[in-house]
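Taking the form predicted alone, here's one chain by itself in C-alpha cells.
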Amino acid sequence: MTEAGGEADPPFSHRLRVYWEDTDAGGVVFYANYLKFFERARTEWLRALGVGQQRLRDDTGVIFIVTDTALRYLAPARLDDELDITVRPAEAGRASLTLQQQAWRHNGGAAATLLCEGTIRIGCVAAGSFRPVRFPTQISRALSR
C-alpha cells in the first residue's frame, strides 16, 4: 500500500477537554501535551477501526512506535477548552504510516479554531526486538477502508 485515506475522506475526530494538569504557568496548554492529545486520538482512531493495541500485541507480537514528529503551533488552548483532535492517514508503507493530525478548539456553534497541526510517522515493530515488521493483515485491511 502506498497511500492511506484520501483528501476527500473526513478525518477521524476525538473530542477531549483541557484540564488544569495540561496547562503551564501561563495558563495555556503546555506545548508537549499536544503530542499526548495526538496519541490519544490515534489510539481511539485505531479502536474505531477495530484494532485494540494490547490485543494486537498479544495476537501478533507487534507494536507501534513514533519515529518522527513535526508540530506547528498556531494558537493557544486554555483550561476547560473542548478540543477536537483529528487523525488523517497520509501515506502508508509496509511498516510505517504517516498521519496528519490537528487540534481544533471546539467553539460551540461558531467556527472551530485551528490550534496545532502536525505530521506524525509511526512504525510497526516486533515488540521484543523493535525490528521493523510489515503491518499485520488486519491493519492493512483497516487502512484500506
The other form holds:
Number of protein chains: 4
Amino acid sequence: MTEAGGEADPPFSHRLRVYWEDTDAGGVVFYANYLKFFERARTEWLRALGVGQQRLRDDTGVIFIVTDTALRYLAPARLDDELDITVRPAEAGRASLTLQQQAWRHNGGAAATLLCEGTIRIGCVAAGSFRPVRFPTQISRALSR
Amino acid sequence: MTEAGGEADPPFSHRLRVYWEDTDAGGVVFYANYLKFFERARTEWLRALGVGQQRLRDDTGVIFIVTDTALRYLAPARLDDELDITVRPAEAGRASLTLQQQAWRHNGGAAATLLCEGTIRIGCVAAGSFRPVRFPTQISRALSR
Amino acid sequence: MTEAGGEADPPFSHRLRVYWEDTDAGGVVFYANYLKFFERARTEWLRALGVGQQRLRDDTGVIFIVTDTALRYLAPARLDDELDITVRPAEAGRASLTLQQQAWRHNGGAAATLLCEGTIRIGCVAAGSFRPVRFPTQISRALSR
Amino acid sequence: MTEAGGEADPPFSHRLRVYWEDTDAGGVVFYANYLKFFERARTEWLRALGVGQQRLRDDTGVIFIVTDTALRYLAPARLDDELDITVRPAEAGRASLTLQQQAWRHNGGAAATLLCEGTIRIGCVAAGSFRPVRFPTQISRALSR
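Please give the corresponding structure for the form predicted together with a further copy of the same chain, as opposed to the form predicted alone shown earlier.
Every chain and every other molecule in the complex is listed next, the one we just looked at coming first.
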C-alpha cells in the first residue's frame, strides 16, 4: 500500500468497472476517460496516504491541479471490463509531483492486459487564485514515508 | 428570438453537433447527455436575454441550480448529427422557473425528427450556501418582457 | 440483496465516491451525473441478478435503453462524499421495466441524507436497429425470482 | 481554411463556449475536457476537408482512434468563456497523423490567452476489430492538398 520505495514494490492499485457512461460509439472506452480513471486512482492513493482533498481544501485552502498529461493508448476496454489503475510517484518537487500511471484489464485468472499508460504532473495551488504554493507538510511527509 | 409570448411564437433554439464525446457503445448519444444539451440551450437563451451566468455570480453571488428534470427519449441521435435544442418558459415563480425543452434532429431540407423532450425546473440560490433566493430583478424583468 | 419482494425489503444498494470529474463550478456534483450514478447501480443490480450487459449483447444482440427519466434534486453532494445508490423495481412489462432509485449521502454513523430520487424506465431493443424486443427470458426469470 | 502549408498559414480554428458541464469544483474547466474540445476542433477540421466521420464509417468501415495525447495546461478557463481551438497537422504517416492543437481564451478585442496546448496522434482502424488500416485515399488526398 506504500509507493515510497523502489521499483520493486508493487504500485498502489485501484479497481474500477467500465459502465455505459465511459464508452463511445466505437464500442470501447472513450480515450479521454482514462484521465478520469487515473484521477480516481490518484484520489484513492492520496486517501490511503491520509489525504482527503475536500478536507485539505477546507483546512488549508489548497487544491491540486493537473499541469501536464501524456498518455499512450495500447488496447481498448469494453463495457463491464474490470480495470486496475496503478499509481507510482516518480518525482516530487516543492510544488509539483509527477506520477506514472497504468490501466490494466483484469482478465480473471489470466495475465492482465496493459491498456493505457502515461505520466501525470500535478501542482499545488491556492483555490480561487490558482497561485502555486508548496505542498502542505502533511503531503510531503506522507510522500517521504 | 423571444419566448415571452404565447404558444404561437417559435421557441428559442440552439444548434449543436454530436461529437464522439456525446456517444456511447450503443452507437448513439448517451441519454444523460441530453441534459447537457438542454443546459447549453438554456445558457444561450439566458445570454440572449442579457444574462451571463458567470457575471451574475460575480455581481450578485447568485447561481441557478436544477431542481427537477423529466425527460422522454423518442429516437436516437448519432455522431455528426446536427441538433436543434429549443427552450420555452412554462411557469415562473419567485425563486423557480420551469422550462419545456426539446431536441430535434436537423435533417437538411426535410422535416426535423423529435428525439427527446422534457421539463426542467431551475431555482435560484446563493452560491456556497445553496440557500434559495428570489430571482435577481434583471432576470424577472427579462422574463416578463 | 434481492429486490423481488415487497416494500419491506431493503432495496439493492451500490456505494460510490464523488471524484473531481463528477463536480461542477457550483462546488457540488453536476446534476446530470446522478443519471450516471443511477446507471452504475442498475448495472451492478443486474450483475447481482446474473445479467452482464456486454455478454447479453454478445449472446442475444439485445441492449437496454433508457426511455424515461424523472429526477428530483434535494441536496448537493461534494468531492469525497460517499454515496449509496439504491435500486427498486417498480413495474415490469414485456419490453420495459420501471425502477425507483435514490442517492443517499453516507454520513458515517449518523443518518444518511437523501440527495436525489427518481424514476427510470428502461426498454429492451435490438442493438443497431433499436427495434423493441421482449426482455430475454434470463431477465424476466431473474426479475420474477 | 487549409492547414496544408507552412507555419506561416494561420491554423484551422474552432470557437466554442464553456458551459456548466465543462467545469469542476475548482471553478474552472476540468482538464480532461480539453481533450473533448480538441476533438471537436479536429472533427470540424476534417469536416472542412470534406470528411464526415460517420459517413466515412458507413462507407468504408474505418474509424479514427487516438493513440497518443500530450497536453500542457497553462491557465484556467471559466464558465461562459469563449475559446478558440486550433488544429495544425504536424506529421502524416500511412496509418497515423500527428496534430498540434491549442486552446485560446478569446478576450474580446484584447490579445487572446493561451490556456492549453498539446500533441494528438490519431490512427486509422477497422471499426470492430481495431486492426490498423491505411488512411482512406479521400483523407490522404485532403491532407496533401
